[in-house]
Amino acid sequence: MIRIEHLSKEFNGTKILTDIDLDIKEGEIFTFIGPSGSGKTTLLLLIDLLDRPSSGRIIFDGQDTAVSEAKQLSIRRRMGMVFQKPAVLNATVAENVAFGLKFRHIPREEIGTRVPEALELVGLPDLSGRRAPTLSGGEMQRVAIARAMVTEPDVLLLDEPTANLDPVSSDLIEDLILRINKKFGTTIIMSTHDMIQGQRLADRIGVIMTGRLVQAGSSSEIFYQPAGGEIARFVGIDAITGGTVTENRDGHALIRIGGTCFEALTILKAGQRAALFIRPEEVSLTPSESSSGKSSVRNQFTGRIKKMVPSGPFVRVTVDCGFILTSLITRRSCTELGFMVGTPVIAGVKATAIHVLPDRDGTAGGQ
């Protein structure tokens, strides 16, 4: 559907994007994640042909987009863009939604049919006569999506569509994105600061850091098999560094960090430096006194709870085992198990849950 080749963008001598290569497939939801200022919005603007790259090219449905303005306009009309802060006209909701159709000189009778359909799609059929500036933020965002979808685009671009919305409005927008994709087969390209949202919605995810596409893949690949330490830290995986592979038998390795030995799966060979990345939800905790029985978990470490931080319905529990492990468990489990700062626990991690990367920092002694 969209092929991006060696795309770069500079502004006033500053590199915004560098050498982006990517294929976006027809009918998929592709989400860009990355730190603020990493270049996500700029990339969306380039894809939508609202800006020109400094080098490289974008191929849309087999056609190079570096063409005349008239031909670019015909390509742009196959796309719809919704910004983080939607701009609405000081007019009725129906007039706002109809704006793109009037710009395309669509007959009035057809506009009269398509606008109500678009408002029905976004769940606002009863607000067509309201003045758009009087709407809530979530309603304005849905009007913006209706205005984009009423033109029946092949591609819908969304720049952090829920960034300024309350949780209820965000859920409505997320549900709408999924329905649009399933009902119309619309290719959806979006950026988000909400990594959990990226996991929920995306077929594939691209990670943008300092203007570079550092990894693209499925949600599982990005969040459980990051390609590097910086990506791992960004997606919330805790790192234990300073390890050395002491043995590797057919991919099943022993990795020593200080006085502790971990079992993990890796292609690293004996003698190589290793860093271990472990998602908090993969770390189980049990009170020390209840661990008399045997467990199938290969890696078990004694320690004490160092810190407990509420995170919605969960608690992030930091455990000092001579190295630091973080576990994400429910509030109820914390209460039932009697966990508090200072509680002795046993932390368990399956060998298959440890993502091993070469330790390029070579930091000795763990985290």
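Residue numbers count along the first chain shown, from 1. As the structure is a computational prediction, the values presented were derived from the model and not from experiment. The term rigid core refers to the most C-alpha atoms you can superpose between the two forms while keeping them within 1.5 Å. Compared with the form predicted together with its partner chain:
- Hinge assignment between these two forms, with options Leu268, Asp238, Ala275, Leu201: the rigid parts meet at Asp238.
- Rigid-body analysis of C-alpha superpositions between these two forms gives a rotation of the smaller part of 15 degrees.
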Contents of the next structure:
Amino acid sequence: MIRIEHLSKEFNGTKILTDIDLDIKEGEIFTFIGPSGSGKTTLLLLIDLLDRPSSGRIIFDGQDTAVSEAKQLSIRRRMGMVFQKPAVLNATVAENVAFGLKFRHIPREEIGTRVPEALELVGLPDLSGRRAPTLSGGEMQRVAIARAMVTEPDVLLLDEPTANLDPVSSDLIEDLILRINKKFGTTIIMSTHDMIQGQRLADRIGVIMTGRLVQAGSSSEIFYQPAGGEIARFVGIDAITGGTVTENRDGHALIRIGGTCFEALTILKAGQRAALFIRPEEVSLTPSESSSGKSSVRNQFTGRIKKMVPSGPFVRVTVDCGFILTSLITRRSCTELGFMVGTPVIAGVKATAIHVLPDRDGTAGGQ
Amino acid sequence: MNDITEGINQAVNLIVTLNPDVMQIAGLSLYISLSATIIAALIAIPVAGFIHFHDFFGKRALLILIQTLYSVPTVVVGLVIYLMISKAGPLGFLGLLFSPGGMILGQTVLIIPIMMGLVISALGGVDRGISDTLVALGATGFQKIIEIIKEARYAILSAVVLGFGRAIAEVGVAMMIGGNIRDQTRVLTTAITLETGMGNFGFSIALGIILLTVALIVVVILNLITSGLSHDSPWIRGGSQG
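Hand over the structure of the form predicted together with its partner chain; the form predicted alone is what we had up.
And the full complex, kicking off with our chain again.
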């Protein structure tokens, strides 16, 4: 549907996007994730032809978009865009939703039927007469989606659609995005800095860091097999680098890092350098004085709790075992087990939960 | 104290009986200042739009010049226009000196800068996101400009009202270009100057009250027009949105 080739964007001499290559398929939900300021918004603006690239091309449905403004307008009219901070005009909700149709010179009677349908879609049929500036943030965002969808676009672009919303409103918007994709087959391209949201919604995810598309793939690829330490850290995974494979039997390998030996699954051969990535929810912690720690878990490391950071109903516990391991455990078990900074613990990780990549220093970190 | 109470009595009397002299002066004031306001708005709003929506060399300098002209003294405008339209001036052939037409010209020139400057700020006050949103919704350049002007309507209205206020309240241009000729170019402000000088305080106070009333009526009407455009009341919302 949209093909991006060697796309770069500079602004006042600063590179915002560098050499992006990507194919977005018709009907998929594609999510860009990355830290704030990584260039996600700029990329969406370029795709919607609201800004011009410094170099590279965007092909929309087989058509090169580096064309006259009039032709760009007709391409842009096949897309809908929802901004992070929805801007509504000082008019009624219905009038706001009607703008796109008005601009396309759709007859009045047709506007009269399509606007209520769009408001019905986003679950706000009763608000059509309200003045738009009086709406709540979540309602405004839904009106913005209705306003984009009323023109029946082939592609819907959403820039951090839930960034400023409460959890309930966010859930509504997420449901809506999935529903639109299913019901109309609309290709959806969105950005988020919320990795979990990306995972929930997207068919495919593209990770953008400092203006580069560093990895693109399914959510499980990104979350369990990140292509490098930087991505791993961003998606909340501990990276332990500088290891060497000492032995590999049918994919079942021993990897030595410093004085510690890990068991993991990999295709890397003995002698190759390796980095290990471990998701914090895969790390179990037991107090070191309890002997019940012996289980099917092969990788057991003793260490001390270094840091504890509450995160909703969970606590992120950082354990120093000579290397750093992070574990995500519930608040309740944290209290029950009497964990505090300095408590000696045994950290366990299953061999299957360790993701092994060639170490960046040894071989290329990318895919 | 006596002057004041007597004056107010006389003023009420003049107004209630619809004194023909007072009505003629008030009518002429309204005619001249409203004409100047309409002409100035027709020039200032499109030019302000052009300045706002385009980037060009010297834009900042132009904005500073416009803002400086907010406070141009009315007598300076009077002097310049006088020199332009006097018999020997470049526009002398129009025969506008000491005529209502000349006064309209003078007041128009006087209020264009303030209207233009305030319309530019009004357009600049529209959220940037609105402009991007309109383009993203498929607006052409022209459709975008129209919607942004509509969005800034209250602030633009304020600019127009302020221009009218400056026009109807000024004395310099009216005196120098009009000449305060009875039944021909005598307006509320010049009449007040003259009558006060002659000690006719009642007449002056009556004209003063009428001047304020006329201003009130025009402002109310202009507000009703804009609120009619948008089905909501600027009274509740504070008048100048966006």
